[in-house]
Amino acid sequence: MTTSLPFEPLAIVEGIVSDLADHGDGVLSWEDRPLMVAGVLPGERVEVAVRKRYRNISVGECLRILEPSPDRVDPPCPLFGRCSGCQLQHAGSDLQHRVKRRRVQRALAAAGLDERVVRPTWGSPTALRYRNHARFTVVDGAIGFMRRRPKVHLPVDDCLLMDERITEAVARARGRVDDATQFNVRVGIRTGERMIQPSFGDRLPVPSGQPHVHEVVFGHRFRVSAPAFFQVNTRAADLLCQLVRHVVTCGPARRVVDAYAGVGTFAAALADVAERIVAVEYSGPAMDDATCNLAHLGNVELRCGAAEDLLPDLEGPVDALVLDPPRRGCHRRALEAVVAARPACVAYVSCDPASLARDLRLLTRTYVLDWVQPVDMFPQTHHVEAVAALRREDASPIPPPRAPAPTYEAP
């Protein structure tokens, strides 16, 4: 076995990193196939130990950086490289933004769409300590994360992506959750509230088992229950609201449909610019939260059900439509209902470039795609959020968004 390596390499190779793959690994070439290596950057000359050969790719580990990229920075977290939760801590923010824009561009190009509509990435207001939610795995009483490769449990005392109140909860729980398998914490960045799930009774020196927390996004206060989805980056969620409002207000907004409403984030953000909003949500817990969060807004109507089931039965004209589906994207019947409703504009919010591109390919048979704005909701990782602006062919073009506005702190 080669010294200091926990495996016998198939080969030791030297090469230049040509690109970053969608999951954040660097791409080299070896034996006429891509060689994936974590922790390297485009343009770097590196020495790699080839670990395994698969049918279409090979996987290796970096032994040395022979010529570093000018975009390389010192990772702030001592666990980087051992914990696979962050893939890009060694890359400066400018490179991270370029990489994420390029990921969206590649997805659109693969779907036969014009990648030139993808704009430069908007950065997150904070690059560390931005996450309001963490799901930890507990193994033999140790709280931590599961590594991606190899798949093993890594105990974690502090994750620099998490709000410090999450880290404090982990410290308080250490040695007190031996029989648990999960330890989940959600905090209100702007309210200071904290929810720990599941309930641990009097075993913890801090309360646990709370049913919900409250958070403030775009100036609105939201109740968020334990099972409900909510954006993990509170301050960057303001940017999504800004972009969705920009798309919707570029045309008439007499009747707006929010097709995947969640706890009501976009419906609340649009309530002062739309005459009437129909908010559609399938999840029962999210619908309960939305009912609470939107009760004071007299122009919002809630409908519980799947978008693909309710959108085809919408009565009357729709001026604008918001799509914010799960990672897998929209059901085809939901997209067909969007086309049939003929809104003047559509704002499509997505956390997965591949499903976004797939759905845009169908929508652009009828609609014009004016632009796609990536947003770095998840700094230090390969993940990226994007908002696409579409319009009917007879509608005026939707101008590009202006620079991000300041974030909205708690009133």
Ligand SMILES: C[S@@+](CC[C@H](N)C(=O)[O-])C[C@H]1O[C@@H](n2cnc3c(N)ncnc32)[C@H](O)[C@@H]1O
Given for the second form:
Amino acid sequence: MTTSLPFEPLAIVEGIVSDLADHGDGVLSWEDRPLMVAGVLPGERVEVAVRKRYRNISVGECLRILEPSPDRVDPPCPLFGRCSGCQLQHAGSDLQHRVKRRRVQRALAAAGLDERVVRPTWGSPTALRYRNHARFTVVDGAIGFMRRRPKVHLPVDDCLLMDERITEAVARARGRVDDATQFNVRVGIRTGERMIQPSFGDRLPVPSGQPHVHEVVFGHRFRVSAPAFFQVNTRAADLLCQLVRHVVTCGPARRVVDAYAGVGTFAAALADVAERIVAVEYSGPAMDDATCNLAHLGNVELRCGAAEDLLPDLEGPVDALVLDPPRRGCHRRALEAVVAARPACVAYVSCDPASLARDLRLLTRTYVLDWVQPVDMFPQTHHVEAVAALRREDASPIPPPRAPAPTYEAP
Ligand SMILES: C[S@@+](CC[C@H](N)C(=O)[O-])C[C@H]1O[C@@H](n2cnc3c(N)ncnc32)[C@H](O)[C@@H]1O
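Shown: the form predicted alone; wanted: the form predicted together with the named molecule:
Below is the entire complex, every chain and molecule, led by the chain shown above.
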């Protein structure tokens, strides 16, 4: 078989893309097993070179789009396809939103839950230049990203997901960071601040090595240290705060627990509607930031430790509980403690539909899942954030959230 491909294809096949898999690849069928192909969309007729056959799937590369989808758009980034950071730039935002909703629905259905509770995805206020944080890898002085499969370094001058101040930092650092392996930039989209890590001293014409940066979310100002977690899409983080607040205020929000609190994002957003908030977080640097960010509120108590260790010891009644664990989801002991605390409602914020569905399966033994709202925190990629609204069986249903509120640009 002769083609100009850098590999000898097992076959050249023509077919119609039936679906998009969770990681954004199109799914076709070849030899009775799924054939995964990047850069194609559902409904498209495509010509594919089959590259490799694995036990359960095969992998191919698209040679030609024979009949394009009406949802196809020109990818705005010239690196799309070569860089593995974005998987969906060739899909219009409506399709991206449908795909992400479908992804959450599939995860719930696979866990035996009712997928009909998943609402249409809320879009990000901006679909490009939304990221406040970049972690670049430096190889032989070139700043870029490690791409997956094959694992090679791709130098990047301008990633269109990043705020322009990040691109500007890359331009200033070019040719001056030869001995580094990492180049990390975090900006305050609403404060104009920038933090570059590590410290490059006077080798850079701009300051670096700052210990933290400030950002504004939902009208609150946060200090964020280099090692602390912070939502990467500042404007869409407002939407998460809106959703969490909506769930928590559906019942009596006297005593609220914010578990996996980070630098205090949700605790701050809830401080004016709760009498008392207990925020639980195990990262020391995030706790230090939260101490600084929440001190002026007066009704937030911080507890440093693992949620699975601290939640079982919660004293007194809890009216509402927020869970925002890392990608792997909650420890089983944390979920059992949530059930034992019997809050009237739980807002579960998640960046991984599979671990969300697994944890919801346990929580729905005693709680009712009213709805799940996907939010497109990461446009152009396959990633999706979701907020699930749960209530105790004897509590009133949590109404569906209203339309996204306008974002909070002012500090
Ligand atoms: C997805 S982030 C959410 C942070 C915060 N809610 C926000 O919106 O910025 C998850 C946070 O949980 C913390 N974390 C991870 N495992 C934890 C555990 N077992 N117990 C408590 N906190 C944990 C991480 O340090 C991180 O700050």
